[in-house]
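This document opens with one chain alone, in structure tokens, the form predicted alone.
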Amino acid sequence: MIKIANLTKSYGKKIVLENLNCHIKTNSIYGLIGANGAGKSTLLRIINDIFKRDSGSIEIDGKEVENNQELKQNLVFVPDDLYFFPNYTLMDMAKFYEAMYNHFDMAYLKELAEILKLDTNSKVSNFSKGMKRQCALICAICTNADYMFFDETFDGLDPVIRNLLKKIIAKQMEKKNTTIIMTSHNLRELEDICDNLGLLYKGGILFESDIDSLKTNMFKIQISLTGNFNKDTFQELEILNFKKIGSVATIIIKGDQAKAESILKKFHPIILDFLPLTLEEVFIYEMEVLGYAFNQVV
């Protein structure tokens, strides 16, 4: 488990992270979303002890991260701004990682390179942006580190390769009980792979939840009743959003769906449809409850 308490980091007078608190469960994929400049990259670099914090604590499996060389054997970080040594091939990069990580799996790297059609003997500098991202990701995955940190994970990847790498990442988590933390400014990139999501805004985690809870405790209904009705008609329900056009209302409700359905059927509705919400819609309505506009936060 990663436990972050009261983490603060500033650059001069600019505060980037302020009293940030976060718990990331072991053997999970945690998605950190936020607008560009929200502090996602800074947070990952501090967790990996690349940047120094101003104050606060970071513990991984009960051990303080700072200056802990033994712990770093279990951490691997792929930054957004990739760097490769000049004239290095993918195989050269793999050997570099192999020298640093005791459990690096060279055979698996060759297998992944073949799947992704990456020439291990070609210079990485000659690869496209997307191919460089693939090289960095598979090198990190093959370290078999317990904790993997991917910044802007799928930047520059086409949809086919993105989906393939998601499968590879998920397989790694299941195979090795790996904990994976990935960032993006695009919620859609993360919603189908992450177990938990955190929204970073103004230096702190504004909103955090597991995906299953998000998707099961909020739903949309369309309803029509005989006679006039408005939001106050449904006072027994926790309504997050109510819109009525003509005789049909669209309502976003938070709570237990079966209980809500039982309450609504007492009104003998002409129309009663339950509709699924996308994860982005869920975040939008959760942000409205907190008094924020989602499109201003992400």
Second form
Amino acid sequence: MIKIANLTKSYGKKIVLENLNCHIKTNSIYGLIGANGAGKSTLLRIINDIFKRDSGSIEIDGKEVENNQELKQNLVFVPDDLYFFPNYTLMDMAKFYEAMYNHFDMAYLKELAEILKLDTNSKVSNFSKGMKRQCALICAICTNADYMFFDETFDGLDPVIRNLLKKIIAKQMEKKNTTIIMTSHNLRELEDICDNLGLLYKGGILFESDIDSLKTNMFKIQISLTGNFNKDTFQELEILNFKKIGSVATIIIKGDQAKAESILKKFHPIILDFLPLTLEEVFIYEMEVLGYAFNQVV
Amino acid sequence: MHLTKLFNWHYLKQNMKKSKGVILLFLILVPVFTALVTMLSVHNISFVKVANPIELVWVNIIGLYIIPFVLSFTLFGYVYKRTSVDFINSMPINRKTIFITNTIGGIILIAIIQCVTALILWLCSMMFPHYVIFTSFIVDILIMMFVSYVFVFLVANLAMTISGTFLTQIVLTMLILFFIPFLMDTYHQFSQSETYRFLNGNTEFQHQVEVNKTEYTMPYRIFSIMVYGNDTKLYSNKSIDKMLLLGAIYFVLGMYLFYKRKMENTEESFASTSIHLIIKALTIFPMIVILNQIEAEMEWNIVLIALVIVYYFLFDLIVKKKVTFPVSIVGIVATLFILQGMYMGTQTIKKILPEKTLAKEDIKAFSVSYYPFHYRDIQEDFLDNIYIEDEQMCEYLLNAMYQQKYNDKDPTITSTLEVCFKTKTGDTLYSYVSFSPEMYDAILDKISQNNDYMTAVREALLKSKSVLIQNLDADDEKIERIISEINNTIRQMDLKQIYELQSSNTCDISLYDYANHTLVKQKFPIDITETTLKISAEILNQHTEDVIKQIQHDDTKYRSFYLQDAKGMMIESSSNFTFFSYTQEDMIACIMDSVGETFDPMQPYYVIIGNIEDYDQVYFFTNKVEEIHAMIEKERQMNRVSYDTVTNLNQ
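What I would like now is the form predicted in complex with its partner chain, since the data block earlier showed the form predicted alone; can you produce it?
Whole complex next, starting from this chain.
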């Protein structure tokens, strides 16, 4: 478990993270979203002891991260801008990881490289951007670290490779109880892979929840009634958003779907459709509830 | 924390592997070039040569200002790139471990460079016996250069901890290495309060003495030796001690700052603008000092100030990759005013401070040496070690100096002594002082009574291992006999005889040794004793015979011959000429006829001196006085005939 308490970090006079608190469960995939410059990468760098924090504490499995060499054996970080030593092949890079990580699995790396069709003896500098990301990812996975931090790592990968990597990560999580923390400024990238999501805004975690409850707790309906109706007609429901165009209204409701359906059926609607919400929509409406205009956030 | 946690071999191996090409190149650069320089020095020398320390180590010296920087950048360069910072610092290795591991790695590489260089020098000394490289000198170089390289490496690492780019690291390293010694040197140079003066009321003579300078760390010291040439002794114990102490401090400080380093500070000069401005101002200060020292025309001063301004912008452009003109213009004006003000302020303070006048109460001890020693290549280390604490003598010498007449035209001044005082405040003062014969004799008489001093002077002349006779080597038995002869003679000489021991008009015996970290060279006339003359003549004659055999039938080699008598006087071949042109063949025949003959220094003799193309000057000692007289007569006759012929033709 990762426990972050009152974390503050500033670059000169600019405060990037301010009294940030966050709990990340073990064996989950935690997605951290936020606008560009929200501090996602900074947070990951501080957790990985790359940057020094100004104040606050970070504990992983009850141990302080800072200057903890043993603990860092269980952490691996793949940054947004990748780095490979000049003229190194994938095998050379793997050997570097092997030298640094006690539980690095070289055989598994070769296996993954074969699956992803990556030549281990070709220079990484000759690879495409996507292939470089794959190299970094498989090196990180083969460290067998308990906590893996991916900073916008999946952004820009083609769907086939994304799916393949998701399967590899899922297998790894199953095998080692791994916890994955990944960031993106694109919700769609995280939607189908994360268990939990946290929104970083103005230096703090503004909102965090597990995806299942987010999606099941909120739904969109399209409804049309015979007579005239407005938002006040449905006072029994927790309405997050109400839009009416002509005789058809689109309503975002928070709460239990079955209960809402029974209430709405009492009005004998001409049309009553329950539509799924995208994660992006869920976040927009949750933010509105919290009093933030979405366009200011993401 | 376990020591094993402070050093990570796997990380070091991988860190070096990624830059193996650069490391290998710099690993072999100094040894290979040192080998080449040594071989070039040996190449084409037909006589024995004693290696000059600076001649052998200049590649190593140049490397001192390059290799530690390269090593520091190779091992720590990742801190200047955001992507590599993310990569390396995310690895399971602590910052302290990274710093210690890389530092130890760098020191190991430096040790390899210096050991291989020393090994190459030693192999050269074995391969080329006529190029004398003392083993103690090789050991000195090994220690001195190793400590110096490590010191620069540690300073570069310290600079890295607060620099955002490699260029700022270089600037900061240079400042740490050179700024304080430069300031101190400048202060010593211009500080009137540090100068003692001997005031002679009668002649208005002010005699300024040199105050012994602080011994700086090697990078500045070597730079000072190379640029100003004010010290010929390369090795300095004080410098090495200072580097070891400062190196340890810089290492600990560097480790702390690296631990605290803000890794986000990459690709920017420094974390804060104020540090950037301070560093920039410090780099300008030496320019202000130099500008003030140059007594140039106004136009030149304007050009120089313009250069400083250009530098100010260039500095920003290079280390920050951007220039903010309004801020920079205000900055440069303020910096120039502040620095110039500071400089003028210190100058004013210096003028206000009273001059010191040396009084007998200030002096703790003294030492003297004979001025012409310097011209005979004798190193006077004993002056640094032997001081006589004799209050009466100190007063006597001080009075002698106050009363001295400083007039080059004064015929009563005959001898100059270098007088050296140790003051009670720890200063060492050197001064060359001329004395009248009576005063000179009296001083030597007094000093001769001090046994410690006499022993030190004799020891300075007696410690020698290698002997060369006019650059020719001798076998061990002959070397031993010559050293023994010279030592016995020196022991019997009084101080005045030692001081006034003159070089020979013919040729000298050179005694060499590398002692007390200095190449000691001493020259004595070959006829200091009959035995030395006999041995030397044997060696010189043998060499001359060998050379003559080689060129005897080769008319393409230019040769000219001269004659010298036993007193070292050149024999005139004709009026005002010493060149023997008509008897060249006679002289060659005389030399070849004398093969196997023994030279007797007790009998009258002459010396045939030959200048032969491609060879050093050759000497042949012969007792065939009659034959030589005949040659002299023949030469003079031929010259007369020639002169008469030319005169008649002209008429």
